[in-house]
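Single chain ahead, written as structure tokens, the form predicted on its own.
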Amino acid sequence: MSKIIDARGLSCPQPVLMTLDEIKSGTDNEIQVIVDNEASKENVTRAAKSKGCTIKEITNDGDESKINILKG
């Protein structure tokens, strides 16, 4: 089971901060972040990689992107 962070409608840096908080304190090994703009997708992906996480998959559905992150 993965933790889901719904960051739709939020602008950066909020999606990044929510993701980093979950990486730091969450207990789930997998995190799914849902964003609705390209800048948030790129920033969340970059932030997760900088913390040693692996981007398992990114799926795009219209304006939404789902970023599946595995904690490193």
Given for the second form:
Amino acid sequence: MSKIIDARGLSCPQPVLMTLDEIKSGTDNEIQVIVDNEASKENVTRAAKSKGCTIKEITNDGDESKINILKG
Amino acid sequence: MGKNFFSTRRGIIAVGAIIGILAALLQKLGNPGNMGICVACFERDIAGALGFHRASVVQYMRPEIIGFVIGSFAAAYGFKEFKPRCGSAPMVRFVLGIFAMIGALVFLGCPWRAVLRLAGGDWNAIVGLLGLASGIYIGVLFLKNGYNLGRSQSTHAGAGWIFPLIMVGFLVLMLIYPQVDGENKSGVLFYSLKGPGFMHAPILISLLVSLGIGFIAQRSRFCTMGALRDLILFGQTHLLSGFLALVVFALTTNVILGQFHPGFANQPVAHTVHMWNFLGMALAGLAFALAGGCPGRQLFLAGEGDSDAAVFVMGMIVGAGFAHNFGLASSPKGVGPHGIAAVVVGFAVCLFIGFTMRKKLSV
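Structure of the form predicted together with the partner chain (previous: the form predicted on its own):
Let us now look at the entire complex, which starts with that chain.
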């Protein structure tokens, strides 16, 4: 079961802050971040990679993207 | 969709370099000293052109601001990123815009101009940039403690079109009422007869250059405040590399064009009161950090349909009115008669916003 972070409607740096908080202190090995703009998608992906995580999958559905992150 | 080159490290560096070179060239072609591009100063000039303040030396409908928004609008449409949205604490953003402008005008420049001043050899900019970093640092402390302005909502396409259309309207006004030699007014628009507002590159060049910058800045998410914020908050240097590229390439171009004049004294549109250069920019940095973007980034966001960013820009334009009507803006002679009081009030307002808007977001 993966932890879901809903970052829709939020602008930077909130989606990245929420993602990094979860990477640091969350217990789930997999995190799904839902964003609704390209800038947030790029920023969350970049931040997760910089923390040694793997981007398992990104699914796009209309305006929304679901980023599945595996903790490193 | 293919990979967005401009969002890569090389992309953001290229964008910073292009902005640095073009800003220095715009100065060569007529824009004021170390002010090839200054988002705050140019919005202030627009406020003057519209008569929102009557400081006669800073009145001009700057095409650069118009071009930034329309260029971003075009890029957002072209790459399917136009996303009309609104409703994330607009009034708070408006007030942050007012004090961001007041802080910037106490220093005499936004972060863009701060680095262009540095690239022109104006060492007062170092004091300003230290102030900017300090203000952003305070903003980061708030962010770490849960500060946020809440979620925005998707809205009708028309709402996202409003701000770009206002910019088109400004351009149309400028074409209907062009500058007339020796006249301080043309139709409804005010024009400066001397001072920085009188100095400008040819309209068409300013417009084309800024359309291009607006386009690539939207693609790259270029942000001067974000450059320092991401470094302090996450230790990330992505945006910072674009910011540094801007300094290096503007500096190099200035040296080549003979526009590099190192020193503290007698710099164009600048003063040497260090404490207020520092604190003015610290206030601006804090306001930009709390609002989530530098003044340029706010224009690019407004171009891609973000009404809340547009409200921040309108706050800055209104702030310019306050700054010049109330004697808050500095001049080469030093700080304005009420500039210090305004900075103190601005910090109080920003701290109030930072401490009170901390609702924990449910994930």
